[in-house]
Amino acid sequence: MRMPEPDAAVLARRGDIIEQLRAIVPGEGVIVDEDELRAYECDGLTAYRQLPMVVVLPETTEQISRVLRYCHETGVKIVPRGAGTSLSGGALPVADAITLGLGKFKRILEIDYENRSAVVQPGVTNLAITEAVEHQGFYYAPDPSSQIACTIGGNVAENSGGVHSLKYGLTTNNVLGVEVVLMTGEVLRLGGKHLDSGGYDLLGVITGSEGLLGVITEVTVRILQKPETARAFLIGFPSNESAGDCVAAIIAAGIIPAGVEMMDKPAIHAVEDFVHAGYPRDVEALLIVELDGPEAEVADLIARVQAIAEETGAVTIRISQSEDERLVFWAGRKAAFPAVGRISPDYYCMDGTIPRRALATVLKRMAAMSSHYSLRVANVFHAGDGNLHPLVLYDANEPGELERAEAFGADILKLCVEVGGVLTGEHGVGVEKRDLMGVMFTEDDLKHQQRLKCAFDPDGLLNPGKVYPTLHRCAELGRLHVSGGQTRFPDLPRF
C-alpha cells in the first residue's frame, strides 16, 4: 500500500500552517509535538501508520469552515477523523496534510420524540444516542460492534451496518439529514426531518462518502421505538453448510428477523473464552437469530424457525428466556473482536459482502486460502445480508506474515466479487482496498466516481490518497460543480 509523496513545498510551510490554524483556533486545539502526535498516527487498521504533518482540533462550525477555506485557498490537504475506528484506514493521515479532529464536537443538540428524530453533533457516539432516549422507550438502530467508541459522524462517513442491519437497515436507512462544511469552507444542508428531500439525492451521496466530498459537522437520525418483545435464539450446526442452509431457509420462509449472526468454531471458542456467554464448544457454528415486535408474532415465529433450524440439521437449540440472557448472547457475539486479539498477536479484520447462496462456498474456499498462506482464521459475519468479517491471525513481529495476511485478504475480497458480491459491507474502501477497486469496477465507472469527488473538491485536498487507486486530473474528467446546494452536470449524459 502506497500513499502519494508528500509535498516537500508544503512541508516547508509547515511554521506558517501551524501559525494560521492557532488564529483560528485558539488556545489548545492545535496539536505539533511529535509524541502527542503519535496518538494520531493511525486508526483502526493498525498495520499502516503515519504522523500527521499537524492536528487540529476545532470547537465549532465556523472553524471547521474557516480551516477548510484557509486549505483551499492555500493548497493544503486534510483528512477528517472522527474516534478513529475505522478498520479500512479512512482515517490514516498523510504526512503533508492536517488531520481535522471531531472529537470536541460531542453533543445531543436535540431530541424530537414527535418527529421520532435527535440532532446530533458528529464526535457523539453511536450508543450513546441510545443511551440518551431509551428511558422513554427509544433506541438508534443502526448498531456496530464498535458502537461504545465509534462516533455518529463516522458511522455516516462509512456507512456503517451493525448486528441488527438486516432488518432496520445501514447508516443510510437511519439518517435523516445533515450538516456538511464543503472544501471552500461553505456549509450546506442536505435533508432534515422529513423523510425526502427534492432533487438530486445529496444525502445519499454524503453518506458514505469516507470524507472524500466534506465534513460532517451535524447529524438527524431516526429514532424507533423498542420493539415490545425481543428474543434470540443460539442455533449450533455440525458444519458451516447447514448453518448456512438454515438462514438461506429463514429468509426465503418470508421472515425477517432483527439480526441473524453467524460465527465459525475458532470464533466460538474465542469468544466463550473471553465472555462466557454460554456457547456450545462442540459445533463447528453457532447462528444468533434474534426475532423481534408484539409478542404473539415472535411466539409464532419462534415455533417457525425452531423447526427450519431442525429441518436443516441444527444439533443444538437455545432460546433467550429473558431479557437479560439475550444481552449475553449479544455481549458475546460484540466482543468477537477483542476476543480474537486473545488468541493472536495480530489480527486483519477483513469486509466483503456476497450473495447469502455462496455462504458455504466462500467459506470452504476461504479454508483451502488459510492452508495455503498457513494463517488461521475466524469468521464472524452478519449472515443474514452477507456481510462477512473474516479475522486473519497473523503475527507482525514475523517476518512476512503481514504480507502473507495482506495478500490472504485481498484474495478474500477477490472471491467476494466472483461468487456476485462486493468488496465492503460496511467498513469503506479507505487504503485498505483502495487497490483491489479496480477487480469490481471498471476505468470508466472510476473516472464516472471521481467525476463526482471533484464536483466537491477540485482540487483533491480532502482525504487524498484513499478510495480511488489512480487519481485523474478534474480537468481531464470533466468537472461537476455544487454550490449552495445546487448541482450542476454539465460533461454527463443526461438521464
Ligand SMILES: Cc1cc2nc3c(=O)[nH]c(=O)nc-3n(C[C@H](O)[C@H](O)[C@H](O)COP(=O)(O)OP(=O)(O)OC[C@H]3O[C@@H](n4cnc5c(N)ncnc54)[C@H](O)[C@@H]3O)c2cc1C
The other form holds:
Amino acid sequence: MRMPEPDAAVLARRGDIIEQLRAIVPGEGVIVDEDELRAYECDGLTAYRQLPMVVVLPETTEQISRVLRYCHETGVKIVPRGAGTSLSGGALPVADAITLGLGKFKRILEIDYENRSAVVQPGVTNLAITEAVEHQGFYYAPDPSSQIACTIGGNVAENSGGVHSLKYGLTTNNVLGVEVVLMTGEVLRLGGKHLDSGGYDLLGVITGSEGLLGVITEVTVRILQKPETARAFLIGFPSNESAGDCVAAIIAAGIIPAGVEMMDKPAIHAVEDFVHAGYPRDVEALLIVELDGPEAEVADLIARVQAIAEETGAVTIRISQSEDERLVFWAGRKAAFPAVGRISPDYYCMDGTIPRRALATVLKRMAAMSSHYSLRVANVFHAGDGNLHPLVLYDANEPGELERAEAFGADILKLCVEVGGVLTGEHGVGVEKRDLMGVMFTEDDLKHQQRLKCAFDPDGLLNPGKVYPTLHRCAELGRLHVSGGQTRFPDLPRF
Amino acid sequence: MQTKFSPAQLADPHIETANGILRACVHCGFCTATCPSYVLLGDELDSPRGRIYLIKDMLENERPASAKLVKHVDRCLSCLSCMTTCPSGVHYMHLVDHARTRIAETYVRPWPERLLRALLAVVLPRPSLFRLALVGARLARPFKGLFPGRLKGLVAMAPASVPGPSALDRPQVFPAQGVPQRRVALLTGCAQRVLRPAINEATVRLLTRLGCEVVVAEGVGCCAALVHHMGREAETDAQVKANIAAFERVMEGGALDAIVVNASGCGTMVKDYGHVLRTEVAWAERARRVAALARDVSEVLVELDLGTLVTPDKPGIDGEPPVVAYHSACSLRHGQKITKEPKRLLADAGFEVREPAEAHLCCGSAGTYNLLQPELASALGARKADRLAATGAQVIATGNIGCLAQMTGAVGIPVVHTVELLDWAMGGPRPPELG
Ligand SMILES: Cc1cc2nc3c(=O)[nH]c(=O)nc-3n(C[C@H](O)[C@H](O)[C@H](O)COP(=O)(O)OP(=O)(O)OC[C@H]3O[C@@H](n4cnc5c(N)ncnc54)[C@H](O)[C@@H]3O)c2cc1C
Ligand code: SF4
Ligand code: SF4
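Okay, that was the form predicted alone. Show me the form predicted together with this ligand next.
What follows is the entire complex, opening with the chain shown before.
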C-alpha cells in the first residue's frame, strides 16, 4: 500500500503552520512533539502507520472552520479523526497533513423525545447516545461492535452498521441532519429533525463520505423507543453450511430478526474465554438470533425460529431467559474482534459483503486459502445481511506475515466480488480496500465518483490517499481550476 | 500489536513482561471511552491506548522519560477502568507501574514537585506523622494563602477535625464470638486509620460477631501502594517485604483463612504482591502466598451468614429503610472486579441500594492523585458528586477511604464505608455522620 509522496514544500512550512494553528486553537490543542504524535500514527488498522505532521484538537465549530479555511488558502492537507477505531485506515495520518481530532466534541446538545431525535456533537460515542436516552425507554439503533468507543461523527463518515442493522438500518437510515464544515471553512447545515428535505439528498452524500467531503461538526440522530421485548437465541451447528442454511431459511420464511450473527469455532473460543457468555465450545458455528417486538409476536417468532433451527440441524439451542442473559449473549459478539487478540498478537479484519446464498461456498474457499497462506482465520459476521468479517490472524513480529495476511485479505475480498458481492459492508474503503476498487468499479465509475469529490474539495486536501486508487486532477475530469494560466497544484501526486 | 525489542532487551524480565502486555493490545480503542482522563480531555495521549503507545516508545528506544510522557502518565489515575473494558486482556496496570518506575529512574522532576512527592511518600504511610501533619494543616488553614502552589491545596483539604488514635491500632487479637469459624488478619492500613478509625472498628465488630478471630499483626504497615504508584521501587519492595514477613509471623501461630483488607486501594496492591516480587527468588513464592490470602472485606462477608444477625428492627432514617447510593471504588470494581458483593450485602442488611450513572468512572481520589493533579481530580469529583446526588440517596456507601475522603463534603450527603452501615444493621452504633 503506497501513500502519496509528501510535499516537501509543505513540510518545510511546518513551523509556520504550527504557529498559525496555535493562533486558532490555544493551549494543549496543537500537538507537535514526535513522541506525542506517535500515539496518533494509526487507527484500528495497525498494519499501516504514519506520523502526522501535526495534530490539532479544536473545541468549537468556529475553530474547525478557521483551520479548514487556513488549510484551503495555503494548500495544507487535513485528515479528520474521531475515536480512531476505523478498521480500513480511514483515519490513517498523512505525512504532510494535519490530523484534526474531534475528541473534544463530546457534548449532547439536545434531546427531543417528542420528535424522537437527539442533537449531538460528533465526538459523542455511539453508546453514549443510547445511555443518555435509555432512562426514558429510548435508544439509538445502529450498534457497531465498537459502539463503546466509536464516535457518531465517525459512524456518519463510515455509514457504520451493527448487529441490529438488519432490521433497523445503517447509520444512513438513522441520521436526520448534520452540520458540516467544508474545505473552504463554510459551515453547512443539512437536514434537520424531519425525515426528508427538498433538493438533492446531500445528507446521503455526506453519510459514508469517509472524511473526504467535509468535517462533520454536529449530528441529529433519530432515537427509537425500545421494543417491548427482546429475546436472543444461541444456536449451535455442526457445520458452517448448516448454520448458513438456517439463516437463509429464517429470512425465506419472511422473518426479520433484530439481528442474526454468526461465529465460527476459533471466534467462539476466543470470545468465550473473555466474556464467559456460555457459548457452546464444541460446535463448528454459532448463530445469535435476536427477535424483538410485542410480547405475543416474539413468542410466536421464537417457536418458528426454533423449528427452523431444528430442521436445519442445530445441535444446541438456548434462548435468553432474562435481559441480563440477552446482554451477555451480545457482549460476547461485541467483544469478538479484540478478544481474538487473546489467541493471536495481531489480526487483520476484513469486511466484505456477499449474497447470503454464497455463504457456504465462500467459507469453504476461505478455509482453503487459509491453508494456502498458512494463516489462521476466525470468522465473525452479520449473517443476516451477508456482511462477512473474516479475521486473518498473524504475528507482526514475524517477518513476512503481514504481507501474507494482506494478500490473503485481498483474495478474500476478490472472492466476495466474484460471487456477486461487494468490497465493504460497513468499515469503509479507507486505504485498506483502496487498491481493490478497480476489482469492483470500472475506470468510468471511479471518475464519476471523483467528480463528486471535486465538487466539495477540488484541491484534494481532505483525507487524501483514501478511497480512490488513482487521484485524478479535478481539471482532468472536466471541471477546470486554472489560476494564473496554470492548473492548481500541477505536481499533485498520482499513486 | 507489533513491538521492536531486541533479544538483549527481552532478557530483562521487566521488558519481557512489558512486551507480553504490549503484544496483547490490538489497538481497538475500546478503552479510550471509559478512561476518565480521556473523557475529560479528549486527547488520545490522555487515554490508555495513547499511554500504552507512549510507554512502548520509551521502552523500545530505551529513552529516558520525556517531559511529555511524564505529563500524560501522571494524568493516569490508575483507576484500571481500561482493564475492565479491554476485551484483549491487556494488563495495563503492570505496564503503567513499570513505566512509573522508569520515570522515577530517568526523569528529574522540578524541585517543588520532587519535594511534594517525597513529603507524601514519607508522611502518608506513617499514621503518627500523618496525624500530626493533618493537625498542623488544620491549624495552618487560616494561613493557606501563604503556601505555594499545591501545598495550598493540601492545607485546604485537611478535614475539620482529626480523630485521635484508636485503641484498635495496636497489635492484638480479637477473639471470635461464639464458635470460631475463621482466623483472619486485618490490614489496618495507614491513612485510613488516621482519617476514619471507625472503619476498622466496625470491621472488627462485624467479623468477630460472625465468628472470625481477627488478628492485628505486629509489624504490618502501609501496603506500599502509595510509593508504588509514585514509581519508588526500593521503598515499595521494602514495605512489601516487611508486610509479608509480618503476616508470615502471624501464620506461624496458626493458619490464616484470609488477610482482610477494608480499603480497596490497599487490597488491589496486596493482591499484586506476587507480581511485585516475582523476580526475587527468595521472595517470589512467599509473596504469592500472602497475595493469595488477601480478600476484600466484602468478599469475606458474603461467605459468612450475615442474614441471621441483622437486627429485627432494621436501621432506619426517620423510620424508613435508608436509601443508600453505592459508590464503587475503582480499586474494587476494576482492580479487583468486585461489583456485586457490597450491593448484595447492603440489600440483605435491609438498605435500599441505588447505583449512580457512570458508575465506572473514577471520582478522582485515586490515592495521591487528588493532591498531585488537583484540577482533573476536582473535575472528576464534581462530576461524580452530581451523579451521586441525582440518585436521591440519603447516604453514600463506598469501600475505599480515598473515595470517602474525596466525596465527603462534595455531595452534601453523608459518606460512610459499607462496613459501617452493615455493622449498624447488625446492632453496632449508628454512624455519627448520619446525625
Ligand atoms: C473492534 C472493532 C469492531 C468494530 N465493529 C464495527 C461494526 O460492527 N460495524 C461497523 O460499521 N464498524 C465497526 N468498526 C469500525 C469502526 O468502529 C467504525 O468505522 C466507526 O464508525 C469509526 O468511528 P471513529 O469515531 O473511530 O472514526 P475514526 O476511525 O476516527 O475515523 C473513521 C473515518 O471517519 C472520518 N471521520 C471521523 N470523524 C469525522 C468527522 N467528524 N467528520 C468527517 N469525517 C470524520 C475519518 O476521516 C475516517 O475516514 C469496528 C472497529 C473495531 C476496532
Ligand atoms: S488506569 Fe484509568 S486513568 Fe489510567 S489509562 Fe486506565 S482508564 Fe485511564
Ligand atoms: S481496549 Fe485493550 S486492546 Fe483495545 S486499545 Fe485498549 S488496551 Fe489495546
